[in-house]
Amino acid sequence: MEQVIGNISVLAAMPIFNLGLLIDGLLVGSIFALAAYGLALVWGVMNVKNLAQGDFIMIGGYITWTLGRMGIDPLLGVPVAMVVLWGIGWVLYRTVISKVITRDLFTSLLATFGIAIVIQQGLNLAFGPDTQSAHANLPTLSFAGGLITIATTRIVGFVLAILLAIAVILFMRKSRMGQAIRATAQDSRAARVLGIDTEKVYSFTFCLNAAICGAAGALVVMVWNVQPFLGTTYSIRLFVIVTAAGFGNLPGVIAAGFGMGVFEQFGGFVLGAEFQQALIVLLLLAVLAVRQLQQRRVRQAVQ
């Protein structure tokens, strides 16, 4: 309790490390935002509630690692880990998720953290279950007398982020693809009676959505470190922000990305680092708490 006094005292004390804090924050939301609208694109298209993505991102993660090992740029490991997780996408929904989709909700949880599971043991087997981190061999810049640094990686994910998420907007608003995924989002049935092929969409959605895992993986591994097992960490974190925000809400998925970065590093930095996995869960409760005193307080205005 000390230490956490202690910490709010210096925040009081220097407003200027609380600057710090949120430019970090924004900085690494971005990267949770653009993860969390690929778990929003599945729930809201399919129904399906992905707990493999999470692992999705570390197997991004582990691919620009493995570049950066063979002294590629880490940098390009963005569009290879995005190629790559679209086949591996591809691969587990034809074998896997196309089989849960008519399904009730259970069976789609169960089905998807197999699927986590296998992925984890894949690469604890592949890779060993040290942590490991890309580096970029960019600079560090200062400000405020160094009271404030910022890694050169961050800003580069943040721009990265930001970059891909408007690619990904003006594609479901502009192509013929993306309307067909939006209005299969609206009403799968209206869309069959449409002449809209549905299989093909919720093939194209969660291969999309395991591209995007996958550069959010790249970003991940040069921004902290990537860990056969983290991935379960990143699930948690994804389904706070799309629960939050809803899944149809894609300016509330993107503003919850961003809280959900400063939260941490602001929790982070009072409580101390050991506890911040333990505030992502009590986030994840509050949020669900919060969701279901809604949808009982609307049943009872129903009724």
Second form
Amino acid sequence: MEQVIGNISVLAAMPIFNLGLLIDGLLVGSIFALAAYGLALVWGVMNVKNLAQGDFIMIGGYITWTLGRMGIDPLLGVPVAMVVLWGIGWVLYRTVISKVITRDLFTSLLATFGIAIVIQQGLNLAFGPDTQSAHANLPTLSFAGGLITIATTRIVGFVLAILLAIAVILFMRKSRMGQAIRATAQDSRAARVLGIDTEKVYSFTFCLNAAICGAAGALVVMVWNVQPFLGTTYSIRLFVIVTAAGFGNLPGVIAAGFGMGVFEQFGGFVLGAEFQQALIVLLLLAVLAVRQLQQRRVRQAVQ
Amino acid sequence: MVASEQAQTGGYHGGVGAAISVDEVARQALEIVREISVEQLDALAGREPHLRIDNLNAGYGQMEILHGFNLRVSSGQSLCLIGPNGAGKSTVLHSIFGFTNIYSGSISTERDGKKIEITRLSSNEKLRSAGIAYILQDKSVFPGMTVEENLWLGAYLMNRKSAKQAADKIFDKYPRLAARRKHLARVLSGGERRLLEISRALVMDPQVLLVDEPSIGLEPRFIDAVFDILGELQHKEGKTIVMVEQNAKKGLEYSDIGYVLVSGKLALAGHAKDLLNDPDVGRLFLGG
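Mind sharing the form predicted together with the partner chain? What's above is the form predicted alone.
Below, the chain from earlier opens the complete complex, with every other chain and molecule after it.
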């Protein structure tokens, strides 16, 4: 407790620290926003809540880490991870997701939960339980006489995440496939009547999301680290973000992604890094409780 | 205007005094089933039919809904299917468009004067090469997209450039939609939304329009407008229209031919105005 009060008083006494945490929070928040957008996409279009989202990110991270060990710049890991995850997404869609998409919510939850466990154990077998990270050869910048330090990797990660998000949003707005995806999300029956192959749309959407996760994972392994069982924490973060924003609300998902980044940085600083995970789960509980209350209000209004 | 609105509401609910239960309608409907020969259907179509269904057995999964169903409609003609709930009216439209399992029988249409068999074509092929389009019930526009995007999606099977040209043609034809071009479909009025639904199916320039419940969910004042649009498509552009309409009176008043379906079989067929005067049809489907 004293520690916590001490940390808060540091923030109060030195406002410049707040700025540092805020910047860091926004930088990592951009990665959350990207992966959360993918989650919201699959959720909205296919009504599948992908519990393996965080584990896809871990795969992307390990791909980039492996490339790094082979002497390849981790930045190149971004496109490679995207391509590989696209392929993994396609195989998973063919073998599992296409079979459960028409079933009820619990079937698809269980299926993606199963995928998550298989990925975790597979990564554990392949890479061992240690935490790994890949370092791009980029310097750390310091400002305000060394009080604020920002790793250039985070800036690069931020820029890449933003660029990717813009690319995906433009794709969804302008391309024929993007239009077909949005149409299917809004009314799949009407989409079929107009000749849109909704099966293809679902498959594409799932692969696109996996590729987005691959990119996010490549950024995560540069900015932080990966570990076979860390995926669950990411999945929870992303569910918090999407649940708080509502899956149809794209600007909300992005804002909530940034918010999550900032919240974690401050929370981690004040409570200590060991509480960071607990904090995320607490936030999930809080968001669910608030949503529940809101819905109860709606139910009452209907009666 | 007031008088016609009253007439419509009458058609909706049936006269209160003559009200009979849904089950009773279904039971009594079975009693009016008459044997109808293919020659009679040919005579109703008048000339060489544009769309024909022969001895069709179709349904969903293993459940057969239509049993030995026949249909004839010539180009520029409109046909309305009526009947009790669950009689298989929508299944006829679904079968023509390729959304059902077809166990036996055949469906054919003509293109450039030649008869083409379309029984087993996918709905994409029907839309692309057989000139058949399906107009869904109310609330099938994409609410989060603009009017323009909705029309472009109607031309999803074309390339981007032809899709835009085709949409522009529709905008020329319906200035009301053109004025709303950049607006989201969710802000349209009920009538405008229906117009968008119909015109979205016209983008591919189909010859046959399958229309599922055109009046459902619409305020009475929009219903006539919708039938006017369909009438114009039929009479000015020679489209062939096959529709299912819950509001049997409205549907028959608009159409040339009427078919009464009962339990997946053709029970009655005739010129729509004759069916309007048929005492059995009147009692069971027109509300007395």
